[in-house]
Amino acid sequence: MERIAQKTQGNYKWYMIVMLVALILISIFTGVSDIRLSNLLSLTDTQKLVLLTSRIPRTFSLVLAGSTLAVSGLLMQQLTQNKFVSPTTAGTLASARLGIVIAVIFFSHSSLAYKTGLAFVFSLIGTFTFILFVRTVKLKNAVMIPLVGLMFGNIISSFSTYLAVQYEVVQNASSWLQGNFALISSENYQLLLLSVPLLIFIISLAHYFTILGLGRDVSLELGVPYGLLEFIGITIVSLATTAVILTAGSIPFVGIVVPNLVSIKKGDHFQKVLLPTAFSGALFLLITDIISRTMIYPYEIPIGVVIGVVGSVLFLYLLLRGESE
């Protein structure tokens, strides 16, 4: 039985890896540029153009940034002990939005990384805040303090749209208001290159946030400093959320629905699961992505607004069956 549960396990991992390659595949060959892997080899200059500008690094984009948002909501359920927490639950996507409509507001014309740590501390901030909460309400309940994440993070969305629209910069601020690919190119999606050491980062203290996940008193009598890594790894999500939505936009309900529809299959070990989650949320990413691409071809619907729609009926799904269990 063993040696046959090891062999389905390698099978799926398999499986996982020629799904992300045929889907990376799929995203890369697919747009209103007729672009074929059987021409390949020759290819008109502005078709290499656009795959080298775009296709390209669009594909590797939503691989980063799904594989990032899944992995961030697998840690913040860890740090919170809660299934239905992530950072679309948490305020942290709201509180790094606000950050970047303040830094259109009032500092304009700053670079790229002025604007990239104001959000990075708005979004500190804000996880900090709901991970109080957390701690100081006294009936945690699974459902609840997501809910109320949720209604958290309205607040702040709605103190962003009211500064945008008082200060008229609405236009400016939309782009990262709704999670988008479109625009992204060879020219603007390095800053996705941060989730690449944080994902190793978090890999490398898996075990720890492993323990973690026991609570308090345990990992301090394991000899594990919970203060300490519980604050890395609030503001390794903060980072990495900030990456991605510097780079397109907010993107909704990854870090919660992938975590947990893996966790459904895989268990509840983090280290065990990382791995997966990290692949699955690549791959989900991508799947919409295609989706947002080819439902009214040759235009596209924004990303942010296909995931909403999915990951919204997903949702509902496990808080259903949450309550049901």
The other form holds:
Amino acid sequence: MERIAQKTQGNYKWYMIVMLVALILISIFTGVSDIRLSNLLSLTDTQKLVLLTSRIPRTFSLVLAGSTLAVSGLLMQQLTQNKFVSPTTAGTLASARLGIVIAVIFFSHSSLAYKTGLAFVFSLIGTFTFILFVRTVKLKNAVMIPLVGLMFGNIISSFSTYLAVQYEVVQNASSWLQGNFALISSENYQLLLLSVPLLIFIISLAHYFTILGLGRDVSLELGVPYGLLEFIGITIVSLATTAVILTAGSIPFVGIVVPNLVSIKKGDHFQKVLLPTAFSGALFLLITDIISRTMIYPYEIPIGVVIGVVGSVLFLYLLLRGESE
Amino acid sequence: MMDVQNVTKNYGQTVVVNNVSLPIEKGKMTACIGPNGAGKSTLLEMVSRLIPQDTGHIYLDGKEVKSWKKGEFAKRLSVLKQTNQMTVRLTVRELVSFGRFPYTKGRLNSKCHEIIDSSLSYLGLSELQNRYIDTLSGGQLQRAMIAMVLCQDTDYILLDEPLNNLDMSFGVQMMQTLRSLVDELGKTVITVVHDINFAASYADNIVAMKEGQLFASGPVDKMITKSVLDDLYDMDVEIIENKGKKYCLYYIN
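For comparison with the form predicted alone, kindly provide the form predicted in complex with the partner chain.
Shown next: the complete complex, the earlier chain at its head.
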């Protein structure tokens, strides 16, 4: 029995890897400039330039952003023991955005460092506020929490919009509102590399986060420093969200939809679902990005719009499913 | 040996546990009884370090509980609170394996797997080990939680109403299991029990609490008496003896 189970597990893993590689290749060779796998060895200089400065960085960012967002969501769900909490539904994204708007307004020569710093601080504060709120106001229905979080996020967003309008930085600010990978080039995706050490850090603490998912009492009972790990977890999520939003803009729902779909299939053992979730997050973004690039070819729909549509449908499905259970 | 000295806990103006002192005998089963709101669960939480006491001292094997290192404490004492509904999708085996965390931090070795196997079979869960816990009945989940605590392999095991959700037959099985933990494995079991007859039939010692204070404590024989129980519960309790065991009748009052 056990051996069969292990075998299917192994097959599943290979299946994921093949899918990922295939989608990475499709993603790299999708676009207006005609570059094909078959003439990879005889590229013109322009084609090489497109490949190296645009296509590969874009695909690479998609993979990183997808896995980071999915894992961030999973981690937040683990920390709050609520399946519907994620950077989108806990005000993390919205707060980070507010931080960026403030950086743009008040530090007008806003270097990336300012934006990063403020976005990080704001997302940290926003997320903690929400988590404290959820803990104090005991909501009877678990489904209410993400809805309250979405409202919380929208309140913060409206404040950002107000500031942006007042200080005439709407254009600048709106580029952070809608996730878009079209503008990524070899020049500006480096911040996203921050997510690599963050992911490794999460993996190295995975056994602790696994226990945290059972709640405060069980964690303390097993000798796990709950408060400290909760703080570390939220800090990681805020940093990772900041890195993604500054590179690609806000990408909603990935952190909820992907971990929940993986959980239906593979359960909630954090350590065991961590890598499948990261993989699936990457796949999800690669697929939605390919859709956004081919729907009205040769133009592009921002990936945020595609994910908004696909993600909200899946989110509703998960909400209703959770409700019926 | 566990020693509770002058422990008090307040929530705002309300005194939940008031100046309680009691020794707990090692290698015995101690049942904690008393009316609702007597402070039994709070006392259990303080002893197991889930919440801090306001005043007083609690010693475990001669050392104050709060001065134990987290990891070491978790190897000495395990606690199971009233099982709230677990909605996480974990298999029974995964849940039980968490009991090994204080020893191996999630990296299970072959010894861990042996202990997990024996804990599972001790509670009759071997067949169910690959089931997700959100598909279990209340009684099965309760047994899975106990198996996890057993897996933690501690000298002291604290349980808050382990008979919750269990029908008569599983209730008896649970108490027998706890009894055998004491008799066969030499554990010290401290459990909050609401059914006084289960306490009378299986425990060695009884601790009775009322309105936050220690009402009385001692061996079962001394405690299961009309004079103690009438005052403890403010009820008319009739004690009958059958085959050398004492039972309380209180259903018609």
